[in-house]
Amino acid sequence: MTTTRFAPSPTGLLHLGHAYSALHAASFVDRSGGDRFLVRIEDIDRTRCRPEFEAAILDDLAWLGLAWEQPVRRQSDQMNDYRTALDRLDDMGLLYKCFHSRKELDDALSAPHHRPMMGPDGPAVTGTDALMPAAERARREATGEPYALRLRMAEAVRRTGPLTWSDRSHGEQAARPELFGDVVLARKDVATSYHLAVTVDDALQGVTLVTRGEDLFQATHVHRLLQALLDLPVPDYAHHPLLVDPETGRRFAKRDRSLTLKALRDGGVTAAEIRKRVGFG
């Protein structure tokens, strides 16, 4: 039985590329042989996220034509979820408290005798607690500053040990989470991380095979260790292209307010052209 996904985060309208990234995920399912699609509502960010666009984006599945599991998992509901796998990791003495702010790490990382690996998202940042001193972190704990929860990546590699996924769109992989140094898995204010979060959803909706964006791909080798850490279930893979526009050559993103479905839908186009417009006519 396969288990797939579409995992919108509600800070605006869906477009063509979330169309077709929904059609997508639901394409591999076979409703009649007990195959399920479901949509999870990916909104930790309650700076950016609003209930109108929460369901401007079920109203749009729907006039796609795509029917879904209910009910709906909605990220900002399940933080104790989230703090049970942060606890497991913290007993495990995986997790830090980095009081660091933006720029000292910058200052840190481009000083002269620091030479940082280079990862997917630039430098990657490792022993931040190293470089403070104790009293100095203990102060500013006992102030109330922010700070992020970092995981202790050399150590959870040595922990796991050789890692692999199996992708549809690019084959067999082999796990390199170093290479984004101690990632953030939450913050003093928000108490999960992308990264932390979807790992621990998909494995307790049963999904089985992950559907998403190839600008997504490169996160997969950081939810592939969480998965070895927390000894959940490891799913399939398929990364495929981001949709692109024709004319300009660029993906589609939420600030291209006159390709949203809304839009679209405003201006007499159809669901069925829609579908055939991304693929799945």
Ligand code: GLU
Second form
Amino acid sequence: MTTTRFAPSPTGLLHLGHAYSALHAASFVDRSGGDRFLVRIEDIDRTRCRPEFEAAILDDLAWLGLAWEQPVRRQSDQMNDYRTALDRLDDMGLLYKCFHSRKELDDALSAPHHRPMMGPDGPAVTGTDALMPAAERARREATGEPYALRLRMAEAVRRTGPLTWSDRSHGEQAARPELFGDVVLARKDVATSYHLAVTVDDALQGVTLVTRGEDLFQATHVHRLLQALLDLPVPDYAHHPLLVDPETGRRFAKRDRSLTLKALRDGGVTAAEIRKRVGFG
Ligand code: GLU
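I would like to compare: after the form predicted alone, may I see the structure of the form predicted in complex with glutamic acid?
Now the full complex is given, and it begins with the chain already shown.
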């Protein structure tokens, strides 16, 4: 039995790239055979997400002819689940508080003796707690300054040993989470992060096949590590190529307003035409 999901962030309207991604996820599912297709709303970033985009996304997906299991999981309603996972990692001694602002971190890391390697998410910083004098950390903690929680990556990798995952498009992969450094698992402004929320949700929802764009391929290194640390089941993965607009040669993105599904619908394009255009006709 297969369970897949489409997990949009409601920060804008869906475009053709999303239509492809959602139809790709659903294409692995035979609902009459008991397979499950889920839609999950990834709205932890409260400053960028809007309820009207969530409503428009669900409306577009239904218009495309997709049907998904109810209820839809909305990440902002599930903070307790992320807290439980963080507590567990904290009990294992794998988290530390990072009080640095982005600017302070940039300044600290630009010192020649600290310059970190570039990772898939930017500089792979490690041990940021050691970059701030203990007294300053204590002062900030005492005054209730917000902090991010970072994973002690080297220790985490030592605990799990080598890990692999299976990608249907790219074959067996050796996980290299250390390339990311001490990833943030809870942000200063939100008590979770993309990596943590996605990993916990996929496990709690029984997702057996994670389908998503290749832009998130690298993130799977971190997700695989979190699964091992939290004793979560390991799904298969199918990272798909990102759809490119033949007219511009660039991949579809939220900036391309004219190609939102809504604009196409308003212009009289049918759902069958969209499905065909993205290869699922
Ligand atoms: N919410 C993410 C996005 O909209 C997708 C996350 C995932 O599929 O893992 O890009």
